[in-house]
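Consider the single chain below, provided in structure tokens and representing the form predicted alone.
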Amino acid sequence: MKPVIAAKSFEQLLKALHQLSSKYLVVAPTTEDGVEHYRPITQMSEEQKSQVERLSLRNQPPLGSVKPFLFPDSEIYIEFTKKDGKLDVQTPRASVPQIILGAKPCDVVSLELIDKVFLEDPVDGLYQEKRDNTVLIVNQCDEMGANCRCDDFGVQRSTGSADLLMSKDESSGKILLKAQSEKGNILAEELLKEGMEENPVFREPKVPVKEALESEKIQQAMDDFFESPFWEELAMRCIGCATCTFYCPTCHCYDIRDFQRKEQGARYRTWDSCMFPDYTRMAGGHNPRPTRKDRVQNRFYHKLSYFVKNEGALGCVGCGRCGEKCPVGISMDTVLNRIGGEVNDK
């Protein structure tokens, strides 16, 4: 089998993927209640399906990222019941294989950054299972989106862990898929059985690659900026809503809780945020980040300094989601421009 296959149209690709929905959970970008998110195609209305092609092939990621399909906002560890004085503990069922259509390079890199947290010792089994069962079909952008800074973070063409690359041949209207992993090869073979065909070439995007920010320089600039009064100024603007962290594709903070009603209960984890006052509150009542200034500062230092020191990479992919949704207009640029405008003009 050749590594490149083609659908005559995006509609044919969507139909072929729909035929596989008994085996895979197939998710794609669409608009729901006016907000762009990834949703299972089997749950989409015809109007929502009509938006999938535009959102999958455009040069900007949807507002909602692919993160919830690998790291859900709420997830059960164990369920338990008590009966006749005995405790019965059950673990949740295994995750189903899933295909994510229309992911962007920034989504790919965001998952690679989360991998550094969840797949290093101790390995997070729930995340690993979903990661292993996920096939990423990634569209490489031809140019920058309105809110994107991916070129500054070096991710425009970073598709290393993508399973299939997707592009559109404008002359023929064909949708081309290029497999670049074993999971991608398996899915390509299945799509051939659903009516797609082999193709001799794959259209590569021609977007120029810009020199990215140097993580070590950013980290050093941040360390030198630690005592700046700027952080008090920024805290006066921030309202502590944590919207930035929930839309961020690389934020991975969570809390573990127990729920019990009579003889039944569950232990589960939910997304948490370092922007909340209780996030770092200890059992004895002490809180090492008691003020909003401390929390705002920590968020940016984690992305631009601490993650570099611990993992060797900036903790931001330049997708622009945080700035787009922040009600007071705070974005990664807000800090990068203040630590030295020349730093992000490279």
Partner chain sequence: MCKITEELQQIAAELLKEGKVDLVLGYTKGEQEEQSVPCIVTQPEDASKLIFDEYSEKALSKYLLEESFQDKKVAIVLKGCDQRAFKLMQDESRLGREDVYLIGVECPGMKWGEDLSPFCLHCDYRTPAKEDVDSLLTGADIPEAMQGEPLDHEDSFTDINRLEKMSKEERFEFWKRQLNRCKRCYTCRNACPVCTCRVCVFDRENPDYIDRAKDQMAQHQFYHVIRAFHVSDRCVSCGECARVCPEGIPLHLLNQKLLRELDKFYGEYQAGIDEVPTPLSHANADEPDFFGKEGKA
The other form holds:
Amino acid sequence: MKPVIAAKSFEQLLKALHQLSSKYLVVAPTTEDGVEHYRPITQMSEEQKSQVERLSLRNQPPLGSVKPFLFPDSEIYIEFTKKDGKLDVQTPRASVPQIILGAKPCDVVSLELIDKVFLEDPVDGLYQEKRDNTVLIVNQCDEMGANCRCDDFGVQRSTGSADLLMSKDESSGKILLKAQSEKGNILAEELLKEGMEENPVFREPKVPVKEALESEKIQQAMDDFFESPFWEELAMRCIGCATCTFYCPTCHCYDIRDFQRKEQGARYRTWDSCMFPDYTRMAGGHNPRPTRKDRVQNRFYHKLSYFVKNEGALGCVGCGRCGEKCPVGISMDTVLNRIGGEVNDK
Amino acid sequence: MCKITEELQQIAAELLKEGKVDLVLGYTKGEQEEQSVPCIVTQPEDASKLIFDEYSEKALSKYLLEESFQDKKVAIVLKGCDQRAFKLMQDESRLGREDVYLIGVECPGMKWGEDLSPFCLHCDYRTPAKEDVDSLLTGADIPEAMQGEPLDHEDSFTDINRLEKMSKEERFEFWKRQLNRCKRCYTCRNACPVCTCRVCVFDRENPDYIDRAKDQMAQHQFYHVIRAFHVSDRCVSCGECARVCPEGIPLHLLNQKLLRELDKFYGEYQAGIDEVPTPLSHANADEPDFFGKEGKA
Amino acid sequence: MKIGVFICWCGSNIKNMVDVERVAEATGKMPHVVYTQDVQYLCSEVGQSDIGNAIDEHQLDRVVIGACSPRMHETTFQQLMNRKGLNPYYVEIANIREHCSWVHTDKAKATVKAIDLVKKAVAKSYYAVPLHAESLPVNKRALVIGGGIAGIQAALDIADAGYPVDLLEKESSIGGKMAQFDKTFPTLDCSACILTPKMVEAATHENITLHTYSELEDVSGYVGNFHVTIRKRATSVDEERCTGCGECVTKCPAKVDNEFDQGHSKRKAIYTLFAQAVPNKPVLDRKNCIYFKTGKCGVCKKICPTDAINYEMEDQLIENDYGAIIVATGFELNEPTHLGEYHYGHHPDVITSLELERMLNASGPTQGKMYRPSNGKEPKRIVFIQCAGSRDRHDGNSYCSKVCCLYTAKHTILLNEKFPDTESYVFYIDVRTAGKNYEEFYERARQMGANYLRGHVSKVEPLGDSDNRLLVRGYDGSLGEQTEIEADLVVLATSIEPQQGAKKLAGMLGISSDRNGFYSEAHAKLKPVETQTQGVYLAGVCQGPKDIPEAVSQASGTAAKAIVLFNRGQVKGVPTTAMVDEELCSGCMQCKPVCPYEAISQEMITERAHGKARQRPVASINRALCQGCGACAGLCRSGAMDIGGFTGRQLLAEVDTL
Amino acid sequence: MMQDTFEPKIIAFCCNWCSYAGADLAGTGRLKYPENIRIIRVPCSSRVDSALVLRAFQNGADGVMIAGCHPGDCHYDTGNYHTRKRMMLLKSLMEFMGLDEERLLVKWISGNEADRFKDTVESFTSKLKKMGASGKVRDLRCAK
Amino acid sequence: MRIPQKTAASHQREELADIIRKDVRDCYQCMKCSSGCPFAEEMDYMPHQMMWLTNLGLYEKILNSKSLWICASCLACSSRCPRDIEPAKVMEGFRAMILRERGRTNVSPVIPKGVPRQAVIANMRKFRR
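Next, give the form predicted in complex with its partner chain, keeping in mind that what was shown is the form predicted alone.
All chains and molecules follow, beginning with the one already shown.
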């Protein structure tokens, strides 16, 4: 039996977490100038703190996913300085333990997908360190959000690598937490010390489970669809920005760059986007994906076909962020609806 | 169905049927509620997809520069601001008028969340001039707020005024918070109908004007200052940059600030309406000298 | 890449304040630097051979110098590079003397700065590109626009040097404004007597081709290679056949006001501009010709003994190539009707100085007699009003017309000489007599009786007496009181103004005008006859008010410039010009209006993309015209425009090193 | 205490014909000014674009100076008119973004104004000393 | 003031020229005479104005002026005149013209207090040594 603890209110939970902020970096969803993001609670204004409960328990993920806390948009490998002809190389400080409050199942699955890439040999040290240091407190949605397609991808109740599950008991207003992992257990213990109580019952989410898309079928349909003129049309509509990829919780491409001024500099990695024209450009100038059609296709094929072939799962969790923010309204549905159509037509 | 949509579908169908154009570039209903998205129609029977409404925000003119639109006869739906951008591209030799069939539409003002876009409220060029387009569709359902005279230019700068009243530190904090969210996804650049360089300076590797690191405020500042500068005198005030920014950064303020300074000191200039050269492309002795003895040097 | 760094001691000039060994040592550690040396005097023969030897020994391909200002010895080192077979733009100079050792007092800090400066130069040299000056052949033929004294002088000088010249004049005769004058100050030479020989010389010179009654239609090209179209207006008189006998003029029944005499006489519809006109062949003024107005008449055609009259004659377009263009288009005089207080145009006895000039002229409308236009009587008391429309920001031109002070002095002298019982009163603000013998001339005027009253006239009004005289209300600064003078004649020193078509011509030639509409010289002090457009030079009043000797010497100056150009036979541009990266350039041409030299034009290039050949526009630099200022590069958004020697990459490298 | 030891870094872009010559003349005349300034030679002040200015700030410059010929004296006729237009806009935008626009100095210095050059460097240096190190536009990786 | 139609008769001009042997036409109104004159404040027409009236031929104004008699003949003007006109001499010339003219009665105008009479000074100048 896994321990379930309860806070009297969300406020109490937040306060307890605040108490732990010397040990952990605690991040939670809030809004900043109307945009939803996870932010360290120590840096939040009172106004922002008051948003946390609503966003943590909402049936829809915030715009910014939890990805940047495990795979930041820019991350330094080494820093170097040259002094008196000698090169001094430093590696950045180790990451601190962090708690992510109010993550969604889609976030959890997206991290699991990234795990497949970064934690398999060769292991990405920077990611692994953060992954090991992160405690995810996951709220399971009770219903589908407006742009959510998690049911298609079978992730709406997935809580596999969540450390703690969170739910609100509507009648009492209590916040229930159920530990699922060692890290979760430790945090639960610590929270108990902060005045939370043990609770025997955990409320299960109400969201209906639908049969998910079959990844192999999708992959097959996509492969059959490769030559369709649809891609040309879609590419004509796409404006080539990186919104879809930068807000996607499963996108994990990065570029390694050097920054050097005078006798100092850094080697760092930073998010790249397959939508950028220089994404696959090689040093000699050749680019195997020269046109926007190639790039648009790559994005969808990577998620819906190549990822299945390589990692055995669809590379999308249906969070809907890409479609929500795309300035020209291209979403996963735009493609899924079409390949569905093509498959059926056969 | 509104009158403009109806006429638009008719014209599009005719143009395609008669083979006058290869494709019609317009808007269609998006997948989300209250969303219209760009749409390319190549068959007459698909013309019924086309619509025009208060969500048809995206500036379409820039698509014409894309590789996939080359060597094709294109008919394009243009609002006033979009037509200005088109005119600028034409003036800057980016495309020829004769290659494109322009369907001008009377713009009822675009939505900005629940309200009307502040850009549209002060726009005095909602509808392209008849002589500038091949067909002009009017009869839009103009909301009450848009019916009177457009807001004074100065009134449209309220946000700038608010910022200018702040102390310098407050302003710095404001922009720091905003730019901190920037991910350099380049949506603002890619959506902007006057950002039309063949190769953007930010995409250049040698010299590398900008560093890709996203954790450096200085690089964000660099990007946003330079972007605003490159757009400044050529901005057509469509508001796309601010609308498309996924992080809700009020980028248009930077453009408008520069526009206002230009207007104030060098006379009003409206890109895509007034003749080129744009204000930054010429300078003369009679202009104010800010760096002389008495200036704000 | 092999870079050699050389640090100059400049004797003790640098060495005393900068630790040159340390500078050499520090920069020696930079990538690609294979050799460093500090030398006592780099500019000396020893220093030069040190560098030369090092280049040979270490196969250096780039040289960085830490020494005095590049404005001092850049060419010295560039020549050395040339001798060594290296491109002169592979040398980079760090200014560690003027900008460092000479201006600082702390040796440690100065040394750190010197290291920075040399490192900056090394960094810049990494990205140095070899540059070459473009040279183009010169078409050794000149076009002079304007057949006034300046134009004539310029044409004669160039022609005398042995180069062909075309002299363009819009009127039917050359001579310009000077032909209208009576005498010239300060010598009181007869204007015509000194001008007409020059006119004849110009007309008969074997190297000069006259194009009278002609205007500039179009100009293209650039220094050494201008392509010009001239429109020769139809004179209706066949030049070949006409003998200039003047029968037609005598018999022509149509009379109109003679502009040459400022309307104080009449001329015929077929006329020569003035008696000594060159060429002395009449032209037919179609606007006033009875035949052209009504289709009847034809007297001239009937009377002409050589059948030279041709009513069907059409404008001719003449195209020619020139190497240099001299602009000597002169000026116009302001019609002071807008200055209501002077009553000009309302009272016939208020006249302009040029009208007076014509009256005084023995070959003028009155054969040199003075008269009051109102009643024909001789004026006894004449009031001159200076700065009528000049130095007047409110209702005229803000500048000084420069010659009025002197010609008014001349008028009072002539009046006093010819008509000793006339009184002259001159209302002035300042009398400006800068020029050789001008002060003496002015003195002479005063001495001979001209009364100079310091103060501007506020009003001229009819006195209402039987003689219809005028009352001039002014102020006498000397006495400090308002002063009124009853005058028979009031003469206004009207303002000199640019020609009406000056702006249009400027547009054709790509030269700029100042705020007053006069053409701008390239540099106010050191390039007074050149313009921003290479190969276009300015002579005479079109550049700003000036008197005859100034106009003539300026004309000779332009001739010298043209002759220098022709003698050299080719134009060599600066090597550090703008360069366009066609891959990046979108041909938007925003840079074009920025260029002060019109060196940027649009060009179509063919590009193969996605299997198709496609034309697209790009900006193109005429390297013969470009002077390398970089204003275009500072504007270019995509960075397609760059400046040789100061590329964006180089400047960034410098900034990054500091 | 900090103010006494803080030495600002100034990057100056001087046009070849006037301001660079003015700086040369200051040297020839043995005028003395602080060591903080590093001069980059440009053909004309209009060659300098905002990217260069911002890059200098990023790299840790505490002040950037752009010096050109006096209006009307430009060697290239109109270059400095462009400079003043562009730099006015850049300064306004910097000010609008809360950046220290006063760290960007635009000055007209002719080839014979050695004193003016010296005075400008002196006053700019002491002003920057008072302001302290620039932090708002600096890339933190250039902090050392 | 309206400049009268008839100004000084040529015989008057000649008379003056005869006495002073100077050409007042040389005067270009630099006003140095007035700027150095110790009695300029007391005068109704200052020295430069006297020169000017001479040139305009307005002799009546000169002959009736107080200035003629306030002038102390200190010769400051004469010693400084850049045109060597010697205004003091011109003044003296006018005084002489008055004195020569018979029946001229206004020779003794009212002299302000504290200002020495011209005649006294002239006398001292003539006979002091």
